[in-house]
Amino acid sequence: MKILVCISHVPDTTTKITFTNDNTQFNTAGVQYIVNPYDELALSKAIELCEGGKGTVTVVNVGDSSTDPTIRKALAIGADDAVRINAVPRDAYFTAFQIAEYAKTTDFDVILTGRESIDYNGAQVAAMVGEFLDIPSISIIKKLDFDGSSAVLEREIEGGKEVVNVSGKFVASCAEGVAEPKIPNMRGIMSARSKPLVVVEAAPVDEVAKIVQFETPPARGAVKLIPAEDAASLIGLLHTEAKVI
């Protein structure tokens, strides 16, 4: 079997968040980045299933020469080679349409993504190159029994779990408890070196979001208590400060 594994260039998750250019732009000076975690966790299942010469793992990531050592990484992980499609992410659109433009060109029996990135927190990404490929798209899936052909996968739902039956290609994104995380050793990183990273370009496509203005959250203020009996001042206080309802 031939698995694809989606993987994003994330701020590590101790990083203090910034903004440039009138908050239209990230600060990245002095940021640390890492291997999406849930991504991670993709990688880790796709290593898992492919263990013992049953299959291959390539990694994809969308990104300028900036993500290679993130991509290392992943290759030091255990996975046997990477591509990197060489065009800085403009959001969830553009990064599904690059990765289901090269696995068009491809045969991969399943890609795997993480539920969502820890940056942008948008889950979105998996469901797209399901769309673009036109093949099924499962999302946060807890649990993956794959057998080259067929795959049962389980997901969380609401008061309980649902088991989804999934015959030929498809797309799943992976969430907390679908596989332990992969700690690289010293074999991987000195075997990372010297696998295959292959940098594709981008296809072109439309743009069709553009981001205006990035913006922290307010400070966190001093607790205001409300008695009980005057719930219009505390329903008024959600209306014009919390701005909840």
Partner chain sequence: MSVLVYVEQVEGKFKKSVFEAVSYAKAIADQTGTNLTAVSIGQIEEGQLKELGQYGASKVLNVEAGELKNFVNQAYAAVIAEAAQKESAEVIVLSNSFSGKGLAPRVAVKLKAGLVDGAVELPKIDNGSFQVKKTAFSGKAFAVTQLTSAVKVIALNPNAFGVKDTPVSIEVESFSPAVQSKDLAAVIKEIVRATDKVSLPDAEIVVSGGRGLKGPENWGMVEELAGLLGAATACSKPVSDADWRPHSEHVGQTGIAISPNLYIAIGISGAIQHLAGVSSSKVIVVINKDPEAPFFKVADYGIVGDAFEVVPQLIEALKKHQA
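Alternate state requested, the form predicted together with the partner chain (shown: the form predicted alone):
Here you get just the chain by itself.
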């Protein structure tokens, strides 16, 4: 089987988010980039499914050459090869279109993505890729069994789960529970350097959305401390002052 795993290149989770140019651009100064944590789960699952020569895992990224170290990290974790679609991702529509166009040129069985990218948090790409390819997409899965032709997935729903069966090609976006994240070992890191990373050009697509301004949340006022022995008075404050209970 052949699995495509979509990898996005995102700021490390400890990044303090700031903006430049009148809050129109994300300030990349000093920012460390990582493989989007959910994409690590998707990748780990793909590697698990292909273990023992059962298939190959190709990671796909839409990005410019600055994402190459992130792609190498995915190769170090255990992907077989990588494709970078050379463009700065404009938005999910653009990104998903590029991934779908690339997928059409391959004989993939499954496309796995992360649940959402932790920068723009769209949770859009997987379902858009599914629609561009006109195949099923299952968003936010926490379990996946796949034998190469049919799959059983568990999808998260409010207060529970849904079990879904799919046969044929599909896209799924992965959340926690799908797999334990794999950590690159020394052999992986060494071999990552020589694994193929192919660069392909992006296809033109109409613009449908663009971010025009960022805002940071307003600062909160000082905390009102309540002595531990008087904890009970919190209930009154939440009722009369904060009016939330």
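Positions refer to the first chain, counted from 1. Under this definition, the rigid core comprises the largest set of C-alpha atoms superposing within 1.5 Å between the forms. Treat the numbers as computed from the prediction; the structure is a model and nothing was measured.
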*Core aligned, does the CA of residue 233 move at least 2 Å between the two forms?*
yes
